[in-house]
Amino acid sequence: MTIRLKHTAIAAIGASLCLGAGAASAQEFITVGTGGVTGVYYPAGGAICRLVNQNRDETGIRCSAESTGGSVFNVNTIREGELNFGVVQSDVQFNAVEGRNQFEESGPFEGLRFVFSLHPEPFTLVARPDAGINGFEDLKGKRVNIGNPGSGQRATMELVMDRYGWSIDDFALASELPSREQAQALCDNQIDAFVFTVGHPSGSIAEPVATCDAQLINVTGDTIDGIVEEFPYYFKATIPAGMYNNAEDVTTFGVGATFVSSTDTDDDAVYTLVKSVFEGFDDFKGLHPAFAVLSKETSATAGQSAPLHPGAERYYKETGLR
């Protein structure tokens, strides 16, 4: 399956939770783990909480979005009971359910539950124009930011490296900068390239393109085709020409962002959150350009590896979405 991202202008979005005044005297607080402030996870969590908090006087539920280390961190923190919800890459969700890769030591997360899916997230390779990088294979021997431990981008990068038979020793430098620092590091000539699994358009990509003429590089070939064929949660993706002043389409692969919870989160709280998002779906889609490709039908079903949370299931059955 190939998903082509819709070309829209980059729009700014505040992560304000819009809590307002006059809250109900007795309230239930729910927390949402997101990602770095320059990615799409953070505004996604803010947008979800904004919709929930619009009705908090009626529902008694108050939502707070927190910037975190990303997908793996969110899963682990939900498992520990410190978060109610989290935005998680579809591959990380699968690994958590199965107890694979990053979760091999902790084992399968049997209490993880799927709520809905969000935007597609292409694996994006960004390089300095003078770095001599024209494909993923050219990263060997270069200074590359592979992502901070616990992030979804790091998890995907480690899988690709494994399929290429690479280790961090194959790079001149393998930095572990968080997403908010990688654009400046690239333009300051501290690294030659970085990889980022992110929804588009993204400020983290637009910044180095505008500041130091960074280039988006195709990530294709037999190795990538093999990954897409092997894992059902990966798909081919295209970043359209012109989105970042790129003259041609950029071809790569990617995952999807999913919204998850656990069996420890109250069914009514999950139902209320899902209802808030889906009844305000048009408003939600307008809160960030990366959401423009969403539909209720795909959001209710796509990217699911964990069992469906009963609170979400109740809403989907009421509305005929599942």
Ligand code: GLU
Contents of the next structure:
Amino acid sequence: MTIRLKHTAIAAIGASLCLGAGAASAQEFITVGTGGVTGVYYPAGGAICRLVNQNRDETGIRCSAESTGGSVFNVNTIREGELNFGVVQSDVQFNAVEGRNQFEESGPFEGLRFVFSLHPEPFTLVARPDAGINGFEDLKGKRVNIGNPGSGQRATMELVMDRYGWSIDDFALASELPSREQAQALCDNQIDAFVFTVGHPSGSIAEPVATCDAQLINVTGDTIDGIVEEFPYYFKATIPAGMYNNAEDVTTFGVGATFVSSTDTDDDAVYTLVKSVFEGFDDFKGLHPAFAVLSKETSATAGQSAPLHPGAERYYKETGLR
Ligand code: GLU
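Having seen the form predicted on its own, the form predicted in complex with the ligand:
So here's everything in the complex, that chain up top.
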């Protein structure tokens, strides 16, 4: 063991000496904010960093993905300069650019930059089979996990509650558990339902379905139609029959997961990351089943509210994607 470690350390020193002498400069570290470990953002960040790190000898860039509280947390932490990149819901990206809702106090984030988009994320309502919940309206008076502050689902849930004219007092309990804890809370009968804006399939949904026969519930009706009509980044979404234990399609609305950065992250680092992901796009799609629907053309353009990062623009121009 000791010997192996020594060898590794020596190899690492050798590699950095080589890099020092070659085209690439000293190692540069880039960080990616994701979400809870049972969601899709976390494996997405891992997959992106894996592709970036495969080219490390050539580029000198080392990428690491971190589990975080989710979209709003990622935006705020990029803004503070503590993260270079983050996965962020398209509605949260829009709000950050405009300084709306959860960003009203901090104001518009002018340095936020779009890099690419990822998978669709249906707003997913999951309920205990004994809770008598057949639609979003049935959440009234129930014990509901509305998401931790900082998560994207909390941001979207607040909009839906607002449009229903509800406050947290309309629930018997409004818990704020992070996504990694909501499955167990549901199966332990501490809550009747939770909402999670997430790509499918996701471990966070598969777990309570397998453990306590949790049910996916449609989120439909005039209020939801109104939200989809009002904002360009919301769309009608379906979770296909058989994805979990659902015999039929589950109908709801959704957002897109997007990948963002800021003007504080240099163009070369963004260019290198985008190039690594797009040149390894088929590998990337194979790294999680939620990515199977992705195409380069859509990823280069969809879900953009913030200006395009110049490093990403350079790659898209070179390859004719934009
Ligand atoms: N959409 C969620 C958020 O913005 C995270 C989903 C996931 O972890 O995959 O916080």
